[in-house]
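One chain comes next, on its own, written as structure tokens: the form predicted on its own.
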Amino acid sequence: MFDKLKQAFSAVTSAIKEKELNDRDLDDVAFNFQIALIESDVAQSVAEALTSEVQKSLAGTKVERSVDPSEVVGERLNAVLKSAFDKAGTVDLVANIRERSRGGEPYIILFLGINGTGKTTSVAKVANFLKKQGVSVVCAAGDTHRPGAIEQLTEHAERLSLKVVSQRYGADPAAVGRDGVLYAKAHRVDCLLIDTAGRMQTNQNLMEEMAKIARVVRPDFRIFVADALTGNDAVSQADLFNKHVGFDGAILTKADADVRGGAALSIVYSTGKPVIFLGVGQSYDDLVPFDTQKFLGSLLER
């Protein structure tokens, strides 16, 4: 995964050959670094901002003769990236759910994202992950627009021996979510996972619907689901949902096929929200917690 992005970071460290980092060298390195980031599907605005930060960090830096300049560049790159990921923070969903369940209330997770990103499958994968941690789960079929969406979630739930709260197609998704909350409370279920629609005929209508669901069910956590292979589109979608509805963390699907890796970096950098899971396959177990340290370490290894 993320091979192209690793190459971009490797290129900027190996490009420094002089013992003193002068402005001309930095301009050339910065330009090539920015191009490499964009080629790795890092959003252009993020590539520009990241390049500017790195260039400022390196400006005027002098390196001892005994020190490899690429080591200094690597350290500065790591510091810039670490700062962005530190601001986004980390999330322990299981700990949060258990904390809420001690008070007798269900922990409500709302899933957001456009159709085709693997949102419903991600709901099932998260349900499977939580169930294996000893957390009781119920799902709500809040996508009442896409044909087959209710049946798809129901089939996943049956395979995982889970309950699905649903209504008819065309029903108010907020009402479905509310039914899910009432069911979870009545049956003392630890966590409610709410699937939602992602049709994009008009952004405004979709955002209004998502905002209404959020007002009604008052989720404890909102997960944005993005397809890692869509690169810049994933970042545009993240910015849209974050601006109009807000989300607390992201899942990147199809990460096992993503050789570029720009979506993960861009979403964290542009929204300030963490990536919490990576979808790495088709089975329910193919969901892995995102490891920030491992991700950053792999980008800067040479």
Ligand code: GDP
Second form
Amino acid sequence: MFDKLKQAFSAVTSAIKEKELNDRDLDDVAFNFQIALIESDVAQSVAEALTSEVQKSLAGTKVERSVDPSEVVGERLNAVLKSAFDKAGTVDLVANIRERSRGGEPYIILFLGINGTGKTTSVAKVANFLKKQGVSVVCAAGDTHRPGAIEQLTEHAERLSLKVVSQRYGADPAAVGRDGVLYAKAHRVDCLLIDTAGRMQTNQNLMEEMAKIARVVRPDFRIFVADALTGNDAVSQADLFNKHVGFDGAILTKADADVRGGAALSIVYSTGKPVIFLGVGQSYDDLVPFDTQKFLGSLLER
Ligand code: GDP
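Having seen the form predicted on its own, please provide the structure of the form predicted in complex with ligand GDP.
Every component of the complex follows; first up is the chain already shown.
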């Protein structure tokens, strides 16, 4: 799935053959590494920061005769990446929902993201995932702007035998969210999933709208949904939502078509927030929990 990014990493390690890593070699390797990262859809700002971090960590390194220098480089790369992913941490949504449910309160998840990234599909996939774990779910149709958005969510919910809380188009999304919370409390539903609008043209209004919903419903978890195929865009969207609304974890959709993997690395590195799921297709079961160990392992294996 992430072959191209993997190649970027293995190119760095195999480029270093000398026993002593001198500055010139390192500059060349760093330059090529940065290009390879960008070619793998790593955002420019992240590629620069990552390269300079790796370069700093390697500067002045001497390698024992018996040791393969590329192993040393591989270890350093691993350490730099692991530290970024460790800082972002991991999330056990089901455990968090169960804990909240023991206190008799619904766990509220707010979905954020730009139209077309796969947000509504991801709401349905997460609902399906939670249902299979024995968690009861209700959805709220918080996109009251885009024509068809309420019907789209309702259709998914019907297929999954779930209730949708909705109002008419043009209604205040925060009020829809609040209705969802009231419904979940009254019916003792474990988890409320709130879909939201994602129109691109009016970023400022969108951010204000999202911030208002968040103020009103006080979600336990905010999931940012990004299209893995959009590389730099996914990261600038992540930064935007993180700055104005804040989020706790990301879903990367269309990872089935993503041969590069740069978006996952970029979002974690840039926002310090974990990727929690990958969307890997169009059906409800096409959602896999993101496995950091596996991701890093596959990038650095040779
Ligand atoms: P929204 O506007 O963000 O709510 O986007 P939608 O949920 O309507 O999804 C947009 C399109 O992307 C639809 O055709 C989905 O079937 C498709 N889609 C969503 N997630 C995935 C995924 O993980 N893989 C693939 N291949 N397609 C996806």
